[in-house]
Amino acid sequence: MERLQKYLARAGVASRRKSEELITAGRVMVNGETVTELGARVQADDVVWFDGELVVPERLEYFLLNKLSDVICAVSDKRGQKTVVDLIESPVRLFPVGRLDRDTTGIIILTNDGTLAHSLMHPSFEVDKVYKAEVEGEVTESELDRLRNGIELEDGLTAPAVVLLMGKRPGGSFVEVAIHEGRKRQVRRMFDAIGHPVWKLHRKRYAMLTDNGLAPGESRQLTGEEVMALRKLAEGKKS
């Protein structure tokens, strides 16, 4: 069972808040009876009407995409740039959960489940995100310690990060970084702050989801177990 306003929102009738207004205005019927109570719930076999028209919600779908560089995290783009939605074939309207910079590669979730997406993107939801960064210059342990202890950015002190030096190459270093905040371009700004601009950045893990077996540009549907795990994780963060 789910709340009637959520059912209407999932069907694309209106946002959840606007759907509440439609319900209280007496414009929604369930099984032939007008419903005006916001606590009303519907089941899969209930018949819902809005302004005399049958309401059929979209089925919920969940995808994990390994985003390419030069692809933007948006549903559409006025300038005609390729978006993450363009990379997935689905009959339902998908949107990305959160964002990756245009020049950052790696995994991102796309879904039409607004409730889960809202929970995952809420500021209180601090999910672990692991990145592989190739940065300019040879990074020292003392510089990495600054990231581990939290570093001051223009929007405040970052939470302590888990940082590992994975290797070096002439003129550069490979670093793995785990954070749980969701600030804009945070990893890049962290490395800028210690004097090592990022050349390449790839998100390899989001919560329990990884890029294992997913080639650049490829996507797959999440399993039922993965969806349930994300929901439980989101609920746990809210409690």
The other form holds:
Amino acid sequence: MERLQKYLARAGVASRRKSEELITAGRVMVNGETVTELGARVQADDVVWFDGELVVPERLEYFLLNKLSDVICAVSDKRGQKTVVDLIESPVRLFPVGRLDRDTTGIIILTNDGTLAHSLMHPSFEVDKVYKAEVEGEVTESELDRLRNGIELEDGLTAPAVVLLMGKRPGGSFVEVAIHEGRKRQVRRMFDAIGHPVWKLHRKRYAMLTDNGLAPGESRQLTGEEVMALRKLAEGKKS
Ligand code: URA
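Next up, the form predicted in complex with uracil. The previous block was the form predicted alone.
Everything in the complex follows now, all chains and molecules, and the chain you saw is the first one.
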């Protein structure tokens, strides 16, 4: 079920606000009846007409992409850089939910569902995100404790992070970090703050979604259950 004005907007009839005006002006019919109240809701099998023409809304599509490095999280780029949208074949116009830096690899959702995307990107939506980082130098547990306790960055104190030292190699360390904030370049800035710049960064989990079975550069459609679970999560977290 969705509000009639949203349905009209999704079908490209007009913006949501303009659609409200069209409804109150009596220009919209649902199942053969003119509807003028704004609270009206429609479902998939309802037949909607605007000015005597059948309205066909765009299908909602949801993809999970395992982004490669050197690909930007945008819908297009003036300088011809490859974007996440270029990596997915879809009949509808998709956009990324949030962003990963150009050099960061890993999972990102792409959809044309503006409502879900808006909720997921809202600052109150503190979804768990897990990153694998390869950082410069051999980090110590006491340095990682600074990230676990929250560390002062230029835009304020970070929330406590779950941080695991996964291994070391000469001159570098492998660390897994779980955060639920979504500040710009947050993980990179956290490691800069403890003196261990990030060499490589990969997002392996976003909420309940993981990169399991998705090769670098590959994408798949989300299942109905995954979409429902994300919607539920977004509903529960909205302020
Ligand atoms: N944190 C970063 O620093 N970069 C990303 O791409 C994602 C999280």
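Take the two forms, superpose them, and find the largest set of C-alpha atoms that agree within 1.5 Å; that set is the rigid core. Residue numbers count along the first chain shown, from 1. Since the model is a prediction, treat every value here as computed from it, not as a measurement.
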### Message
Please report the angle, in degrees, through which the smaller rigid segment swings against the bigger one between the two forms.
### Response
19
